[in-house]
Amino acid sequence: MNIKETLFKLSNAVSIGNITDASVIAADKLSKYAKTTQDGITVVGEMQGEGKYTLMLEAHIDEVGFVVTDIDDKGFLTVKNCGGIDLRSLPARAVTVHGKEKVTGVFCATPPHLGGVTEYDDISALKIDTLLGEKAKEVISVGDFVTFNTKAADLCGSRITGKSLDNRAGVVCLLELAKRLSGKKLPFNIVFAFTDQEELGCRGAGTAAFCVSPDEAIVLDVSFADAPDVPSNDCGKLSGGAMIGMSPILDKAISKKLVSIAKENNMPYQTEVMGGRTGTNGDVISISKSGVKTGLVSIPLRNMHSDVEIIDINDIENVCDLLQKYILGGNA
């Protein structure tokens, strides 16, 4: 499996609401290495190891987007956002409306010459132009989903940009890990879970963890990377390696072991300290049933929840190296 090629496919695909394109790609890849099932957007793969102990490796596969709430007679759409989106970034952005057929639209942008608005308090003030006029209602319905219309692209060196790298970067990392573990003697059972509705409040991982009932879990997500307008104490460094989570809700032994492995093997890593909630699926997995020992590893990402997110492929490989050492070392 080529990591960048697979990530490009996953980034360009869609998984939101009842649209499962990215999940189908991930399930097909995972099925080559693990016993795999798909239920809607959620994908689960199982690898048998020794004993009854089970480690769940989780990454959410859903993405931020929009849902149509109104269609006027001129073909302009009103939408609500599904997940957190910075409204300042939307004017002049191209989107895909998933109606009876796919329609390319554009968020309207009033020219600055005419006193265009620079700040928006309500997404209903932003309209999507479909150019379909009164025919829009024949193709598009209230409740249809809308996603960013951006193709992944190479940047400098090993960096790439695209939509939904939050968290397709985590998904492709676990797919690569599954490939590496395939055929090896595993010290315990491994369950890979690509879950739904993280962007809507960490919903899908809670039900997945309840069904799997793991003894231990490691959540793989993305987190804030350094940028000119981001305080250094609130972010990691792009190309700086795995961001190992530290929080009262996370299992301290898992976090310490991950740091120890990184140090012993001269792997690039950085710590991410949180005072409570992590804002990831670790929050709900850790309290599933009677509680699950949970760790968190994140991939640095710039421009989160936009259609021009940026990650470094080397960071994905470094995270994969860390998790591989953790598992094959029998650290559970």
Second form
Amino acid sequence: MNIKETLFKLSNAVSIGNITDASVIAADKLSKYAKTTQDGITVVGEMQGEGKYTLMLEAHIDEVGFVVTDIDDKGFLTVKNCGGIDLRSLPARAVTVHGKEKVTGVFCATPPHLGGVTEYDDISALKIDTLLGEKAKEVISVGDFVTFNTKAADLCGSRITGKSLDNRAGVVCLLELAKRLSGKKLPFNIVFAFTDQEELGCRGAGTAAFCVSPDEAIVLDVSFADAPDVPSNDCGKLSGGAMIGMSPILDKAISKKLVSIAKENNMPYQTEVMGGRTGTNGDVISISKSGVKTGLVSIPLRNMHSDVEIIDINDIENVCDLLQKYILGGNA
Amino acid sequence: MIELLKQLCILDGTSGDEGAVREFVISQIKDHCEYKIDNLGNIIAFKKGKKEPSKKVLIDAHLDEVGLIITHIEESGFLRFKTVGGIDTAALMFRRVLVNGKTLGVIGGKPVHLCEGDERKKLPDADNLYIDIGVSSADEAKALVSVGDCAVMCSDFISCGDKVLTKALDDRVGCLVLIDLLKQDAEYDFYASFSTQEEVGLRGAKVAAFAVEPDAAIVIDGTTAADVAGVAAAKQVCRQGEGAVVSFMDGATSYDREYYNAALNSGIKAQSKCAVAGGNNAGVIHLSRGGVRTVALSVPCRYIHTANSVCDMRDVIAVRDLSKHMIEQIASGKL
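Having seen the form predicted on its own, could you now give me the structure of the form predicted in complex with the partner chain?
Expanding to the full complex; the earlier chain stays at the top.
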């Protein structure tokens, strides 16, 4: 499996609501290495190890987008965002409407002097032009999902840009890890879980953790990378390696172990310290059932929740190396 | 026509950097007319018709489009830029751009999660935006990009029924109309200018009009159509599918009323531009030398000056047909 090639496929595909294309791709890859089941967007793969102890490795596979709430007679849509999206960046942005067929639409951009939006606080004021006119209602229904449609592309060096790298970067990292663990003698059971509805409030990870019932979990997600307008104390460095999470809600021993493995093996890493909840699925997995010891590793990412997210492929490799050592220890 | 429009729109031609568009236009017209390139990069073409005109007619469209110009390369490798022509900041946020025709970048920003209160509602100052090409240092950036390089917003070309969604419809629709007219046999001689630097102050057309010294001018451009949900009928300016847009007055020109009436009542589908706003090359052409009688025929374009503007091909064809009609009416002396 080539990490970049797979990530491009996953980034270009869609998993939101009733659309499961990215999950189908991930399930297909994962099934080569693990006993895999797919239920809608959620994909779970089990690898048998020694004993009864189970480690769940989790990454959400859903993406931010929109859902159609109204269609007018001239083919303009009103939508509600699913996940946090910067409304200011929407005017004149092309999107895909997942109706009976895929429709390219564009958010209206009306200049302020003609009554366009000046305060971006209400998404219902930002209509989508479907170019279909009165025919829109034949193809599109209320409840249909709308997604960004940018195709992944290379930037300089090992950095790439695209939509949904949050959190397909995490998914591809775990797919690579599954490949590396495949055929190895595992010290415990491993369950890979690609979960749904993280962007709506960490919902899918709660139910997945309930079903898997792990003893321990490591959550893999993306986090803020450095950029000119991001305060340096709020972010990691792009290309700086795994961001190891530290927080009152995370298991301190896991965080420490991850740091010591990175140090011992001269792996690039950085710490991400939070004062409480992490804003990731770690928040719900850790309090599933009678509690799950949970760690968090993040891949640095710029422009989160836009369709020009940026990550460095080397960071994904580094995170994979770290998790491989964490699981296999000296046998990695 | 739609295939030719696609070829025109995908070319990058920020004001002052129109070379690629100019070369393409020349490749299209060279076998159909005489032409020359002037000091500002305008193409000035002369089409020989079947008859001598009683008035010298100039028809104009501009080659350039709005874009960005790189002004500074930071130590960290981020590029700072200025807009070339008017671009709403909302249309710049989190967009993919192509710098100097070959280096892909994105305009980055603060993730919405980290924006608080008014910061989420108000557009940032455009001067605070930056382009990220994926490098980590100024040295890496300078190997790929130089200060003064132009950048354009990336877009696709998508057609859906009669509608087209792409960048630079303003004013490649005009270039398309002029190319089409030059390729046809003409009743009367006329001049055509494919002018530069419209978006930075109507500069190319000023010198082109001086050189051609026309009696009458027809300016072909894209104009804002705000016929979208949420905009009151009185503010929609013009509507797609309703034909060529004829202006009585805009921000730069009070138009010749006889030409305006003739264009509206030719029998070819046309509508008035119902706003006194914006401006186009008519602003300088009608004031050229001792004054030039001028009519503006526009294609109604939604989301103009963005990477995803929309036009309706039926309107483009109406503008083409009405342009031809007006050339003949004026050149024959009927107007």
